[in-house]
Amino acid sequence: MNSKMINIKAPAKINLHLEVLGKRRDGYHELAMVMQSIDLADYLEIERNDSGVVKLFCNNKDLDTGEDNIIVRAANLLKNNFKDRLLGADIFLKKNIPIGAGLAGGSTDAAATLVGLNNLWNLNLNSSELHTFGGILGSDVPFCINGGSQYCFGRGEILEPFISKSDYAIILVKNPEVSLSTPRIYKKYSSAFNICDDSFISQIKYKRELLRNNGFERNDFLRNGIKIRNDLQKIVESECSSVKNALSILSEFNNNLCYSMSGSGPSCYAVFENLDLAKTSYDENYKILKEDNFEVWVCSFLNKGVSII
């Protein structure tokens, strides 16, 4: 490995399970979630340079890349915690993954990031250490580093690794026209039903026992003995013609498992046993998804988040 470069693929994911028990005094909501790292990814190219400045680049060119970026960010929130040490790099993102599309796209990046210039600057931090970085800059950056399969619960920085069967994959659809905004989503949650006290936190175990039991260790989606939840859908589906149509169509596919939004939205999919059975699905619904204006991608489940390649 050239010791000034490095390359990281950062890839995204889908909660299949999203359930908002309640909303903490500062501020975040609590809740209890199964996320699952997906074969659709952002690239980055990280280059060591000795100006002390970080400088970011992009193919997307609607992407900002000043210094409110999240990959920015990062590299600041390391740097300014090794003073004494002048760090600075080039980095080329290749943006794959939709903007604003809950599926962790620049939780990813910032994650890729945190890795990246750990290595990159030979930085030492452990993984705990990372983890702890990654809370900083938002609430999926500490699942994307590791990925693969977790629960996780708190506001997210909580997480429970678990072993997924790896060989189940995703049909993913998005309106490339319609983002939506996290916050607001979670905002416009908390006012329609009234999640404003402390009233659940006698529940926080057992919610999270009761999730640990679903079925998600045992992989019984072929059993249907799981039940895919996601609190949020309930918002944006009333208000979001693009996800109601895309939950509509992907609910008619054949040998699909189950199907459902993914975060905060408006990305939805459908789950099959394996990723011969979703490309046939893929092929046999073509048409019609995009006479509906949908992007589409066919995606397998990982073991794992970001990674050095």
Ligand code: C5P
Contents of the next structure:
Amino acid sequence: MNSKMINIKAPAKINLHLEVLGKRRDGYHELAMVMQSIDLADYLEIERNDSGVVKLFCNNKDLDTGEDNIIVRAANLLKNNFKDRLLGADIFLKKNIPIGAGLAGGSTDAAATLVGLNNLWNLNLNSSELHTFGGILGSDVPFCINGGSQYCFGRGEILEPFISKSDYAIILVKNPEVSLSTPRIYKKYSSAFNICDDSFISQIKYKRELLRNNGFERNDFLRNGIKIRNDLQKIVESECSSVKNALSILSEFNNNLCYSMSGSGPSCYAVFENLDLAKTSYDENYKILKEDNFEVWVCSFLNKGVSII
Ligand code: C5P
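Please give the corresponding structure for the form predicted in complex with this ligand, as opposed to the form predicted alone shown earlier.
So here's everything in the complex, that chain up top.
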């Protein structure tokens, strides 16, 4: 008899590189990214039953737990595909990753749901099938399944994992009053930079190769001063003074190797050689972060995505 219950850790990610190559005919943007899992995570406890119903419960009452929640959508996607009317589950989500923050909080929960229910419902989906289901749910979901350090191309779903030196750590900051809509930020980016023609297509191969040769894999990207890049940052900084402020504060921290915004914001981070240096820098600067009402996390890079615990 297989177990009835499973606990899953669902880590957040940051973008070490987010480059918009152009706007595609399907409405998505063609991207060249480096995504990195971090040790800030949601936790899901999933209990299988044969009620035919998927129910979601969450410790954060701000989160909609209905049919539109990406966790419920992930479960229903699997249910509908396997056409077994008895498949049911109660899912308890402990939400630690801030919502609407550019940290893939929803995507990693969806990835955890796919992995958890694949196991509990005995669906025997292989990794490639899980990635395909992930891609249906959202562009960042496939990355979140295996996580770690990966180049993410296409709309984010074409993945090339690589090994990273995993001692690096970050100070991550977010204004709790601000959450941003990803579609709106991409739309604003396209209008601002007028990128609605197909000329980027001929550049895709070259841009991917450029990114692969950028030093991320050699783990020397920080010391050699290769710039961390996030194209959406220009847009968010101009409309969101707290992001501008966060980046300015992080830039002053001792021993920071680089700093940037994550995803479509508004979370921002600074990278340090290891967790001790990040903690020391936090101790030196917590007052200024507190004065400006930032929520703060100090955590390490993680070399994996969702995991059964
Ligand atoms: O794929 P996902 O549902 O997570 O994307 C959310 C929104 O972000 C999309 O509807 C789209 O507006 C924008 N997006 C984009 N290009 C991408 C990924 C996301 O324009 N590559």
